[in-house]
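Okay, so here's just one chain, in structure tokens, the form predicted on its own.
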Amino acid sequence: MARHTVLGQWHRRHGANPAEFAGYEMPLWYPAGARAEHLAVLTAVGVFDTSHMAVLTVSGPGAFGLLQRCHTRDLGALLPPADPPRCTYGVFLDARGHVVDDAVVYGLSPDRFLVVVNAGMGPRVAAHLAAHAPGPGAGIADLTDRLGKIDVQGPGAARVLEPLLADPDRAFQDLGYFRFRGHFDPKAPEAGQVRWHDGTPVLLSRTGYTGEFGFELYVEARRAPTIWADLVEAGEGRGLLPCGLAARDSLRTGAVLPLAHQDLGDWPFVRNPWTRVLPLGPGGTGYTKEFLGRAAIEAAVDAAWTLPFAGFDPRKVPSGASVRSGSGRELGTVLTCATDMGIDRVEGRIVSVASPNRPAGFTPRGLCCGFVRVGEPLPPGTRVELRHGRRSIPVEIVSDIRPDRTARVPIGAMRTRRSASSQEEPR
């Protein structure tokens, strides 16, 4: 039987279309539909229940060394903790250089870290870390189902949060991309840094998996229903929509963000768009640290290429469809094919509904996009066909997909930006 997050009852009461994902019954979309939810994140605000994600704590004098050994990023950048402290995205590899899982690591202090991994992966990643611990100096705890996690994504995210935080100016101060502040545990020394208006301690992270400006909120599970209800109420009149997994998948694909165990799979972590999460030295050559799996990926000279693509209309094919050249030659398989409903082609270039230079009255049809795994390098601009049964869809290999994403825009600019679909006045 599928598990439910602490917000499961709210989802059922509000007509969510459910689907089982990683052992959890999760909303696929709500009555507004996946297209409306996708566009809400690009033009206003969307809230996502991501409480199914697993969170580990790694603490003790050996914590840094263990994570530095197992995570691909050079975690030295998290030490000593800055104000606000940093977090970073990377992957855990096994000795073959294959992906165990992707993860965001939060540096609380030199001997305390949070590790956020995918739904159902808490026990596996905890066991992986324990197996590679050099000694007893690192304690690993799995907080699965003990936290509520809510993602608030979109250009209006800060404006929705402001009236709900006890001290928004302090919470948002210098909160750059992949910075965070606060803690969900009332006993943690950081707990007082960010509080909900009712005093609930919150870990507020300037991250998310849509490619757009926004936040991830971590709270004790029992507090999540109140936080969620407050957000939905505060978003009335500001275009806020609850969003399900379908919109999350189409948004992350358009942002060239991988789905672990689909785009990052059981193969060497090389020749893909995300090798930037490896500790590359100056000029992109060599690595600045040792890490588990390094030798294997350095030796993987005959590995396949994982490449992003964008189509010319919204049509899709399922994962596993074949990739063919213009002459029909088999090149590889489709890993992900979704439709980013906020983009379209205008005079040969891709334009987003959020692009500042979009034509007047721009109404995107959406474009299919995703990732293919092929046996030879294909430069951007190469046309290939995705084939499934009788369906054949022409697409183009690209280096990027949805333009004008807002994830990295300074928070000060986003606090004063007027949401495209709201009637509110700038702050």
Given for the second form:
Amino acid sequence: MARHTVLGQWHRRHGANPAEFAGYEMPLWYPAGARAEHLAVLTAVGVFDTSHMAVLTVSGPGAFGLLQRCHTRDLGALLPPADPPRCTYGVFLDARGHVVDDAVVYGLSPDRFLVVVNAGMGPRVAAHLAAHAPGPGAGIADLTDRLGKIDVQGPGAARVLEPLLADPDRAFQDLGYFRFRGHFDPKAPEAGQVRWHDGTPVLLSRTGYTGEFGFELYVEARRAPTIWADLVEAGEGRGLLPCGLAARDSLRTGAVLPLAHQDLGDWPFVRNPWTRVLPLGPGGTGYTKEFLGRAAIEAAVDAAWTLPFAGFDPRKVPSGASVRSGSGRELGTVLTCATDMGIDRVEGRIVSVASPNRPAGFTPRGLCCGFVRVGEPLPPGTRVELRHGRRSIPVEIVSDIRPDRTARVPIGAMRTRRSASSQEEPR
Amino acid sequence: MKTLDELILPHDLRYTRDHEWARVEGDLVRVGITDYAQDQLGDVVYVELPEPGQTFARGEAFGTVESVKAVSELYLPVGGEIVEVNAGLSEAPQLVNESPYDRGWMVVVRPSDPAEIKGLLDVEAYREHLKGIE
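Show the form predicted in complex with its partner chain, please, because up to now only the form predicted on its own has appeared in this conversation.
The complete assembly is shown below, putting the previous chain first.
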């Protein structure tokens, strides 16, 4: 029987269409529909219940050494914690160079880290870390059931959050991309740094999986329903919509973000668009540290290429469909194929509903996009066909998909930016 | 998702187990997908329809309907010649969600064997079929 997050009752009361995902019953979309939810994140605000994600703590004098050995990123950048402290996205590889899971690591202090992995992956990642600990001194705990996690994503995210935080100026100060502040545990020394208006301690991070400006909020599970309700109420009139898994999937695909175990999985982690998660040296060559799996991916000679693509209309095919060259030669398979409903082509160029230079009255039909896994390098601009049954869909290998994403825009600019879909005045 | 009680299932239509509807209009048959089908699919983003003049057998795939979630084949309830397609769906595929029995219709068929319509489900049989799916 599927599990529910602490927000499950709210989802049911508000007409969410359910889907089972990693053992949890989660909203696929709400009554507004996935298209409206996707567009809300590009032009206003969306809130996502991601409480099913697994959260581990790794602490003790051996914590840094363990994570530094297992995570692909050089976690030295998390030490010593700055103000605000940093987090980083990378992957855990096994000795074959295959992905165990992707993970964001938060550096609280030199001997305390949070590790956020995918739904249902807490026990597996904890076991993986324990098995590869170079020695004693690192305690691993799974906090998943104690936490609620809510993502607030979109250009209006800061403006919706501001009136709900006890001290928004302090919370947002210098909060760059992949920085965070505060803690959900009232006993943690950082707990007072970000508080909800009612005093609830919050860990607020400038991260997310949509490619757009926004935050992830971690709170004690019992506080999550109040915080969710506050957000929904504060977002009235600002275009806020609760968003489900369908919009999350289409947003992340358009942002060229992978889905673990589908776009990165049981094959060597090489020749993909996510090399930035490897500890590459200057010029993108050579690794700056040792990590589990490094030798395997350096030795990989026959691994496939994972490449992003974008189509010319919303048509798509299921995962596993074949990829053919223009002459019909088999090249590989489709890993993900989704429709990013916020983009379309204008005279061949991809334009987003949030692009500053979009034509007047631009109403995107959406474009299919995603990732293929093929046996040879295909440069951007290469046309291939995705085939499934009667369908043969032409798509183009690209280096990027949805333009004008806001994830990295400075927070000061986003606090004063007018939402595209609301009438509110700048602050 | 809509409950069975919330679904709109007109009495003057015939239905398939694949969730298409058929409405007899003189010697022609208008075809679309049911309220149940559009509700399950979610937002429809693309509808691929045949050209007028093409012929299909009963149960043959004549097009596809694409939502944010899935790509689904459309199966013809009765065999025959396509005499008209809903051109409005190319610009406004969301009509399938908004008006599945009216503005969201898909094709009009001239049946090669009008008796095939009798082999389709009536509303009560289709409702029973949906109960079996739930």
